[in-house]
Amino acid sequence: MAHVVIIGGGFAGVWSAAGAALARGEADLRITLIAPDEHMVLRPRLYEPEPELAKVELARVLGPIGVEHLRARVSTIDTGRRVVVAGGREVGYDRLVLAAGSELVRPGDLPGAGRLFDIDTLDGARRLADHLRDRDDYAAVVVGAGFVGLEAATELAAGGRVLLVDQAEVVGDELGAGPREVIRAALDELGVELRLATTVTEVGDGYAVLSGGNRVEADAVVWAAGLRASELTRQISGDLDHLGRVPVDGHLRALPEVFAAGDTAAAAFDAEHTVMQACQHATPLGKVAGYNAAADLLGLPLRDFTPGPYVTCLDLGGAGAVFTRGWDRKVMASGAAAKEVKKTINQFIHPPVDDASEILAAAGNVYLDLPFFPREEEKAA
C-alpha cells in the first residue's frame, strides 16, 4: 500500500495529515504522522498566562480521519532510499511531507544561558508560568522586541515590572513602521521599559547584565530573539534560505517525492515575498502540501498554493492589540477593537476535533474566511 509520511505535529503537520486524508477519500492509501508528543501545541498562544490551554490532543484530530500517529522523533531522512529514521526504527515512504517547524535561536555562548526562560515550547511556557506564578511584583527582562517578545512583555507587565531589550534601533523592527506608534504607546501605557540597541551579556541569579555593563534586577530573563527552521531541512536540500527553509515550487514540492510545509518551507507568497513563519501561513501550507502528497500518488490534479491576504494581529496585553493588513502592515484596528480580533483568531486556530466531516471540510478550506479578512471580491480587486 502506498504510504504518505508527515513529519511534525504542529499546525503544518496536522493540516498536512488532514489534507492528505481529504485527497485520499476512499482510496487505499496509508497516512502516518510522526511527532514525539500526544498534543498539537498552539504555539502562538504560549504567551498567555495559562499555557495548558494551548494544546489539542492529536488523537482527536488524526483518529477520526484515519491517520496513524507514530510517537517518535525523526533523526534521519534518507531521500535516496525514501526512508526516515524515527525513534530508532526505519519508516518507508512513497511521499514525504516535511512539516517539522522551527526552533528558537538560542545564544550559544551567553554566560548563564541555562537560566534563560522561553515561550517557544509548551514545556518552556509552563516553566516560566510556574516560576512567576506566586511571585509578587516580579522583575522580568524580555530579550527581543519582535512578535513573540512584544506579546510576552506586554502580558508579563500585568504582574510585574518588565524591561524589553532589543539590538535594533527601533521597536518591532521586523514589523515595520506601520504599527510602531501603537506599539510604543502600548508599552508606555503598561509601564514596560524599553532599551534599544541593547542586549543581555550575562544572566545570573536574580539579575541580568546588559551590553554597556549595566546590571538590572531580573527574576526571569525571557529569550525571544528569532526562529530558525528545523535542522531536518539540511537533509532535504543544501540550498536553504536565511531562515534555514527548503525552497519549494508552487505545489510545495521540494524534491520529486518530498513536499514541505509550515516553517520549513520557503514558499512564495507573491512575486516579492515569501511566507512568514507563522500559523497564518503554516495552516494553508499544510493543507496544500498534504493534499498534493496524496494526490500525487493517486494521479489527481495538484493544488496550487494561493494564500489569502497577509494580516497580523499583535496582542498588547492590557493595552489591547494592533491589527494590520498588507505587507506594509497598515493599521486597521488597535486597542480594544483589535483585542477582539485577536481573541477570535486565537479561538479560530484550534482545529475541529472528533468529527471527521468537520475536519476534512476545514482541510478543504485553505483560505481563512473570517469577518475581518477581505472578502473574495476584495481579493480580486
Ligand SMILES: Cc1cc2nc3c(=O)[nH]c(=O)nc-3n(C[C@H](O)[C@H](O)[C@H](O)COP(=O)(O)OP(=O)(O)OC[C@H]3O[C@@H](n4cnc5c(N)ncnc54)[C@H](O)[C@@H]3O)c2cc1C
The other form holds:
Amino acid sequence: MAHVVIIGGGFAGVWSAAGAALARGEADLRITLIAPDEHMVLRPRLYEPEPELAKVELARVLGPIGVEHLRARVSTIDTGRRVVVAGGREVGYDRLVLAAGSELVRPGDLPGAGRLFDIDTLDGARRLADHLRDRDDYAAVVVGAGFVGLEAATELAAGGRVLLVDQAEVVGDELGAGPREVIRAALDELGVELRLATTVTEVGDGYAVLSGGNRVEADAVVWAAGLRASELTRQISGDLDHLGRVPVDGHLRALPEVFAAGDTAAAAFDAEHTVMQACQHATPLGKVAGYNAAADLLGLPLRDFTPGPYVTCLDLGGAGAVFTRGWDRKVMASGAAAKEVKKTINQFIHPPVDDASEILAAAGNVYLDLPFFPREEEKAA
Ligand SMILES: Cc1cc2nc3c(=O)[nH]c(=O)nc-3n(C[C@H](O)[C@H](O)[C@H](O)COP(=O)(O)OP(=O)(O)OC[C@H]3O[C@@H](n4cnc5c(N)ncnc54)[C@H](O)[C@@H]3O)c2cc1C
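Alternate state requested, the form predicted in complex with the ligand (shown: the form predicted alone):
Okay, now the whole complex, with that chain kicking things off.
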C-alpha cells in the first residue's frame, strides 16, 4: 500500500495528517506521522503562566482519522531511496511531508549559556514557570524584544521586575512601525525596563552582564532571540533561506516526492513576501501539503497554497494586547479589546479532537474562519 509519511507533530504536521486523510477518503493509503512526543505542543501559548495547558494529545486527533503515530525522532532522510531513519529504524515512504518545525537559536558561546531559560518548548516553559513559582518578587532579564520576547516580558512583569534587552535600535523590530507605540506604552505601563542596542554577554548565578559591562540582578535570563528551521531541511535542499527553510512551489512541493510545511517551508505568501514562521501560516500550509502529498499518489488534482490575510496578535500581559492586519501591521485593536481577540485565538488554535468528521471538515477549511480573519472582506478591500 502506498505510504505518506509526515515528520513532525506540531501545527503543520498534525494538519498535514488531517489533510492527507481528507484526500484519502475511502482509498487504500497508509499515513504515518513521526514525532517524538505524545502531545502536539501549542507553542504560541507557552508564554502563559500555565504552559501545561498548551498541549493536545496526538492520539485524540490522529486516532479518529486513521493516521498512525510513530513516536520517534527522525535523524536521516534519504530522498534517493525514499526512506527516513526514525529511532534507529528505516521507514519507507512514497510521499514525504517535512513539518519538523523550528527551534530557538541559542547562543552556544555565551558564558553561562547553560543557565538560560526559554519558552520555546513545553519543557523550557515548564522549567521557567517552576523556577519562578512561589517567589514573592523576582528580577528577570528577557533577551530579544521580538514577538516571543515581548510576550514573555509582559507576562513576567505580573510577578516581578523585568528588564528587556535587544540589540536592535527599536522595540519589536520585526513587527514594524505599526504597533510600536502601543508596545512602548504597554512596557511603560507595566514598568518593564527597556534597553535597546544592548545584549547579554554573560549569565551567572543571580546576575547577568550586559554589553557595556553593567552587571544586573537576574533570577532568570530568558533567551528569546529568533527561530531557525529544523536541521532536517539540509537533507532536502542545499538552497535554504535565511531562516533555514526549504523553498517550495505553489503546491508546497520541494522535491518530486517531498512536500514541506510550517516553519520548515519557505512558501510564497504573495509576490513580495514569504510566509512567516507562525502557526497562522503553519496550519494552512499543513492542510495543503498533506492533502497534496496524498492527492499526488491518488491521481487527484493538487491544491494551490493561497494564504488568507496576514494578521498578528501580540499579548501584552496586564496591558492587554495589540492586534494588527496586513504587512504594514495596521493596528486594528489594542488593550482589552485586542486581549479578547488573543484569548479567542489561543483557544481556536487547538485542533478538534475525538471526532473524525469535525477534524476532516477543519482540514478542508484551509483558512481560519473567524470574525477577525475575514478573508473575503479583506480581498474586497
Ligand atoms: C513563545 C512562542 C509564541 C508564539 N506566538 C505565536 C503567535 O502568537 N502566532 C503565531 O502565528 N505563531 C506564534 N509562534 C510561532 C509558532 O509557534 C510556530 O510558527 C509553529 O509552532 C510552527 O508550527 P510547526 O508545526 O511548523 O512546527 P513546531 O510547532 O515547531 O512543531 C514541530 C514538530 O516537529 C517535531 N520534530 C522536530 N524535529 C523532529 C525530528 N527530527 N523528527 C521527528 N519530529 C521532529 C517536534 O517534536 C514537533 O512535534 C510562537 C512561538 C513561540 C515559541
